[in-house]
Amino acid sequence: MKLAGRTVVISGASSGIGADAARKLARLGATVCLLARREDELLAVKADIEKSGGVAHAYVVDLADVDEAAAVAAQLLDDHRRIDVLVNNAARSIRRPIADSTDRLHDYERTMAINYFGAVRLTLALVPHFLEQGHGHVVSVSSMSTQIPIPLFSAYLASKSALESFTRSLDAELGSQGISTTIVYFPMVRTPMSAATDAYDNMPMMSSARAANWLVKAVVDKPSRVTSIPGALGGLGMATLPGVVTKVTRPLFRRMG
């Protein structure tokens, strides 16, 4: 029971990685606060956790909605005297070439609304609480594709890169006051979100359950990042030889179209 007595807030918890991580965190003793838009699925995850002897609370919210996000943050702080960890997992993805997006700025706006602004809005709401209690850990879910140049997902990857920069600034500014952060760089994971793209049906992917273990590691061990060897090497390559890496990978990823 490594997390006994701790309260973990996790967004995007109605299915996929978020739901699997919530179940695993509850089995480690954490009280889990489940945030998502889909009420029926969210309550099913809550019931599943409680059936296994865990403690879970469900909060139906669209984090892209300013008023709903503010209300759920206030409710969380009212319901729980102690909140130890925030996992910013909720996200949406859009797969579309930039050349086909010149008249679709709204794709970028709606992706940023949940992936970046939704996560930042919830984080900012909890920061005063973390500072008051003297500790708090923020886990930001990102993608290995921000470490290696990937085509067709410019809206999604831009939002994740923005969240990464915010998370690093949070750590740099408030790390000395007890607030720590972890960025999780997932490779492709087989979830309902990835299932929407037929081209991925036969592509090898990480399972949702294994990906959930990465979130558990982020919560329990609090490393600055959780990533794969290819992701780490890709990040190193982009930091030292970005032009070369982009040129080399371009033909490899052209098949994705």
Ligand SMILES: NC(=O)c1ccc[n+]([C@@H]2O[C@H](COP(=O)([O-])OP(=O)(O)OC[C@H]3O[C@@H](n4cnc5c(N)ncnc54)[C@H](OP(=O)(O)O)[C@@H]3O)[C@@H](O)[C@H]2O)c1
Given for the second form:
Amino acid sequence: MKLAGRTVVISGASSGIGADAARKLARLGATVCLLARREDELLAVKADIEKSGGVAHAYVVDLADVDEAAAVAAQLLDDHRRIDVLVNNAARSIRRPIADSTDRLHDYERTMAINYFGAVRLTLALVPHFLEQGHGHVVSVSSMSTQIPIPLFSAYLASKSALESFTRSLDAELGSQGISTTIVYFPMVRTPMSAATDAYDNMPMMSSARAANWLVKAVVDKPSRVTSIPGALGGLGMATLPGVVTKVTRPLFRRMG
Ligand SMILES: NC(=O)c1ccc[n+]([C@@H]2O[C@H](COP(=O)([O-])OP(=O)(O)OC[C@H]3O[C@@H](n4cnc5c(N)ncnc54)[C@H](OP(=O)(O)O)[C@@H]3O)[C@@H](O)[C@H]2O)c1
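Okay, that one was the form predicted on its own. Can I see the form predicted together with the named molecule too?
After this comes the whole thing, all chains and molecules, with the earlier chain placed first.
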């Protein structure tokens, strides 16, 4: 019961990795606060956790909505004397070439609305509480494709890169006052999000349960990042030899397009 007595807020807990991570975190003794829009799915995850003897609270919220996000943050602070960890996991993905997006600025706005602003809204609302109690851990969920950029996901990946940058600033500014952060760079994971793309049906992917273990590691061990070896090497390659990496990947990406 490594997380006994700790309260973890996890957004996007109605399906996929967030739901699996919530179940695992509760099994380790955490009180989990589950956030998402779909009430039935959230209540099913809550019921699962309670059936196994865990403690879960469900909060139905559209985190892309300014008022709803503010209200849920106030409710969380009202309901829980302490909140130890925030996992910014809720997101949407859009797969569309840039050449087909020239009249679709709204794709960029709607990915930012949840993946970036939704996460930042919740984080900013909890920062005063974290500072007052002297500790708080923020986990931001990103993608391996910000480490090794790929085509077709410009709106999604830009929003994830923005979240990463915000998370690094949070650590740089408030790390000395007890706020720590982890960025998680998932590779492809078999969830409702990846299932939306038929082309991925036969692609080997990480299971959602295994990906959830990465979030558990982020919450329990609080490393500054959780990543894969290809992701780490890709990040290193892009940081040191971006021209070479781009030249090598371009022919491959042309086939993907
Ligand atoms: N699957 C992959 O291959 C992959 C790869 C890299 C990174 N990731 C990241 O992993 C995380 C989890 O994704 P997943 O694969 O588990 O997909 P998923 O099953 O689609 O989960 C996304 C979650 O976000 C919630 N959500 C979406 N919009 C929301 C909103 N406006 N307000 C509140 N909640 C919202 C959804 O719940 P409701 O619809 O009920 O609101 C759902 O619970 C995401 O951050 C994703 O970007 C996934």
